[in-house]
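The chain below stands alone and is given as structure tokens, in the form predicted on its own.
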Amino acid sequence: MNGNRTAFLQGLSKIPGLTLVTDSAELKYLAKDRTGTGSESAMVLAEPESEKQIQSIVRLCREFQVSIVPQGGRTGYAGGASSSGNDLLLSLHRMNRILELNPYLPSLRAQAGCITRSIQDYARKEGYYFPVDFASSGSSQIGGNAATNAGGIRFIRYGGMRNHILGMKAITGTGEILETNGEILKDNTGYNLKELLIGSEGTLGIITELTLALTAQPPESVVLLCAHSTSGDVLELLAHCRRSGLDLHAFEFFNQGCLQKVAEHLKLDLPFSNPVPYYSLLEFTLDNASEEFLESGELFQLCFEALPASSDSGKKKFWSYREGISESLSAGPVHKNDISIPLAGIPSYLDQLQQLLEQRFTDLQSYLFGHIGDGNIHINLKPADGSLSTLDFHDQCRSFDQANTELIQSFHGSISAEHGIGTLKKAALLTVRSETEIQLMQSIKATFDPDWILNPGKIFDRMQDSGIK
């Protein structure tokens, strides 16, 4: 930083109404997201309640050259909200008001610190539906969802955050307010800056407010839990759903290791008498097409067993087998990959992934699950037994990431489907994006944030020799 640390903190304390956290023990905890990565030496955490306060913070940080790390619910898995050391953590949790409902679009306008579930509950209470949903909806913030372009379990029917953001407000790295119009559906007036900010992980601007598109509440549905002998059968079931005209709300999958873990963790009965390699979880509209689908011979050719649930309690129980997986794996070290593979290539990719693990990484146990209906697979690695040290585990995971990145590229996939790049995938990004693409991104970053104070070190580093000032 430039100048005196004391003078900087005094400047912050003079911003009217701003809450600051300086206790070292609190900062140590607040400086990390769910990855547990990052520095434990953040300088201060600020909790603004208004855009005016954020503007003052940004301008002061710019004067003293202090980095800002915007934080939502800190539920991310890429290190995007973790401290880099000696920086200011900016928590949006006090900016948590729902501001306006527009019944004509329909849409709602909300501050970025609103918990995702509070948005969902408000929409439902008013007779609408906000469909972006995931296991962390009870703790993630809607601004963080936008900053990471979160996807979730209903992407296959509704799309992700990008599909539901009509407008936004954000504070740039110069302290200016950038506002895009969320009151209209058609606006073809130059570059769409809103789309740049979505998924930018707090590196271009601090999102403070969102106008979110709502939809009608979903129709009555059925949840179907299926057991499969191969991943190919899972994909063929998806194709059968498409041919049958099924109105899919979700199409998830997980392997036997995940089912065993979640059943033990949540003390659930195993749903099938015999274990199989893969399971799929489908939710779809209850209509004529679904009734024909449930009675089709092809369904039972692709599944050992298929269990339907139409009651609320039954559907909730089936969903717990899928939504409880991340929590069930959280005890002890875990390494997460969030990837996307073209649908037709998924069975072959999973076969080659298994070969890679068996041949080169025998000390690692894999747990696979995800939104397979849109090609998104979550790869979770844990030590296969207790003999692997934490250091050796992380070394093996780094080696795995390098090998897996090459494998993903060979299938024309993506190293990050929905979690973002953060710090954990920075190195891999340089291998999957061209030098020209990286330089263009740096140019955009420098335009929004000329001093590189907004979440520096996330997505990519500032390259002084690139000619970008």
The other form holds:
2 protein chains.
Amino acid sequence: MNGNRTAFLQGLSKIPGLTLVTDSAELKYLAKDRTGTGSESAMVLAEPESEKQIQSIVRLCREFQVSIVPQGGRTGYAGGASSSGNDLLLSLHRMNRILELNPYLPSLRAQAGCITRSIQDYARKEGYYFPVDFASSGSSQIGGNAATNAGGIRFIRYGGMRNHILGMKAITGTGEILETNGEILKDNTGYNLKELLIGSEGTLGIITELTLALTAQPPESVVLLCAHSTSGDVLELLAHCRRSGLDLHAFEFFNQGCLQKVAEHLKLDLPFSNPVPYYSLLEFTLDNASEEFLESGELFQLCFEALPASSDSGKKKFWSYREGISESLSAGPVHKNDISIPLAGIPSYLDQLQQLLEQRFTDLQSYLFGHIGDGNIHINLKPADGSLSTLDFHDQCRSFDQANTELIQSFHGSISAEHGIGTLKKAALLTVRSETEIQLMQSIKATFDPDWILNPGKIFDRMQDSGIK
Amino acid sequence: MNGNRTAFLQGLSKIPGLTLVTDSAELKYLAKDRTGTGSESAMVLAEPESEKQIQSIVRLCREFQVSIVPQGGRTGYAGGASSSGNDLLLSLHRMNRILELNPYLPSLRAQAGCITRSIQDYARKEGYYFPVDFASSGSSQIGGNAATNAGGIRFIRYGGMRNHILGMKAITGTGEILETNGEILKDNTGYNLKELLIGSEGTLGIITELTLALTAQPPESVVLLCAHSTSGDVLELLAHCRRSGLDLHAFEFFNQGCLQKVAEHLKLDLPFSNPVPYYSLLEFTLDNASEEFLESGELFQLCFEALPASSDSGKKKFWSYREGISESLSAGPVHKNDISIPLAGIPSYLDQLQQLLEQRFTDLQSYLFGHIGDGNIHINLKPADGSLSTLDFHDQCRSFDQANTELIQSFHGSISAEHGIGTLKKAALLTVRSETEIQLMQSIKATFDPDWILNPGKIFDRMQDSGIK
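Swap state to the form predicted together with a further copy of the same chain from the form predicted on its own:
After this comes the whole thing, all chains and molecules, with the earlier chain placed first.
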């Protein structure tokens, strides 16, 4: 910080209409995101209601060299919205208005603080569909989704946030407003700054408004819950779906450990009489192709058992096995990884991962689930029994991450498919992206935010000039 | 240039295996792209066959401060591949190998110099489909398509190049190789440099290799050629298609002037007995929705006449009315605009455009056509009769562009939907993008290419440090 804390807070309090929170108990709670990492404190929370207020905040923070942590629903898994101790937390939650529906595209213009579910509900009420969806849709915000380029369970059919952002308003680290693209589908006028801001985790600009592409309501669908003896069968089932011309809405998977946890947590019956190592959950359009698929010999070869559901309640129950997993793992220590692997390599990667865990990490219990149809697997680790200290657990997880990063690289995969880098993957980023790339990113950061006040310490730390050629 | 031209050319000739062309007649031809603008000469043409050769070229050019103009098929409409007189032209045409098909995604890895049609043909032969398509597919290169974020006639169903680039290799202005994303669908590891390079018109990096997303073969389709009395009816027909749940593959339009030109040029019969102001060309999946649509009362209300074609030859003939337009206008002077407008505003924009032309530009004849379902219209101007001198024609076009840019801005549209900025739209770019945006772009340019040797003078001119805050 540059200058006097009291003077800074006084300056803030003079911004017309701006709500501030300085209560330390409240700040202690808000200083962390879902990961529980970061500092126990922050300097102040600002709750702006307009771009103008945000511009004033940014300019004041620049003058006093105060770091800004933009916060959406704080539902991230990478520490991207956590405080480093003396920051200004900037919550978007008061900027939660849906502004305009355009029925021609169709599209919806909305402020960044809108809850994801409210966007989904509004679209559905108007006869459209907003397909970006995940377990945290009830609390995540649409601006945070854009800042992290969120993916989710419908990616396989619709893509993620990047595919649904037509226009964006954002405020840079110098307090300037960027308004990019708007409601046009095609715009090749210079570098696409919008695409750069998507997934930049609040380090290049504070996203304040989005124009979102909506789609038609999805067609009637079937959910199929399948039990598999090998991960190879899961991938072969995906290939069989593709060959069958199935219109997939989702292709998810989880292992036996996840099923046990979620059934206990949600008090659900086990869907199959005998446990198997892997389960897949498919959703697809009910059409001629799906009718043939459901009768196909390959389906029965690749699945130990396969249960279809076409009623709303049946589909919901099957989905709860998948969507309840994260929550069922949240009691006690848990270490999360969110990786992606080119599809062809997945069975081999999973075999090698299993070997790695069995040979070197017998104190860790692994829970694997995720969007396997996109090549995206969430690896969750917990202590195998109660005897492992928290410190030892975290040590082992760190070692695991190192070994796993090497393994992922050998498959040309990604160490962060949809969760982003935040603070938790910073070290790994330096090993998976080249020096050239890191330098380009650092320089782009300095371009949008010359004083490094926007979410500093997220994605990467500031390297001194010597590091940048 | 910094230093001795002979020394530079000697250095080039020492790069192992590199083919060089210095014949001035050949260079004169290659110094221009399809727009015919730019210089009559260039210093040398290099035809590399590997990334390694390109890295050597870039480093040598950096040492001697020689500008590099990357060239694909030179089919652009913005002057983006034209020489400024003393440049090194870098043609990618020898890097034209298809490297690998991945049937799981499915995707295709290919070198940047592959002709678009060869990618389409390869995909089709293997049972897949590459949907980015336009009139110049037979000569444009896939790397140039990426560098300009090309759109085309299937955008409405599949999106453009941006939607089909999974991974990219490119060489920056310092000769470093960037390898981004590869064959994974999800990758949130820092800023997405690939998205930034798409559409950057060779100013940030020389694209050398792409991993392209393929899709399933399109379903059986119908082509419908419609005659309309008003542009409003064209837009209402689009809304009717959307309400009918029609699976649109294309929604194109052209005006009466275009139809006349193309029929003369290709010696085609006129499809309708009476001329009307506007025509639309639709292609959509043959399914239940399309059967209902073809019988619907709204279709007959919105169209003066509507002719369906479902045979290959019939569809091809209807498409030739649309795809032959550009070529039919190419004899004599022609001035091109490629704009996009939010869909809701199109009828009103077209009315005001018509007024503008009738009131102020009676010496110009306008030919309107394009991808109206995407809000994208190509405005082509030619002298109304032979009496207008070339100089006066270009003067009038310049005045028209200024007035049209204002009009487009009042509709929140884009002055370049899919053609890019190149040299021809540079002046207009400064009026439609904010100072903040231009400064950010300039600074990003300097980050990737500190010596401004990659296609300098395209998109924008270099502003001196004083211009960048």
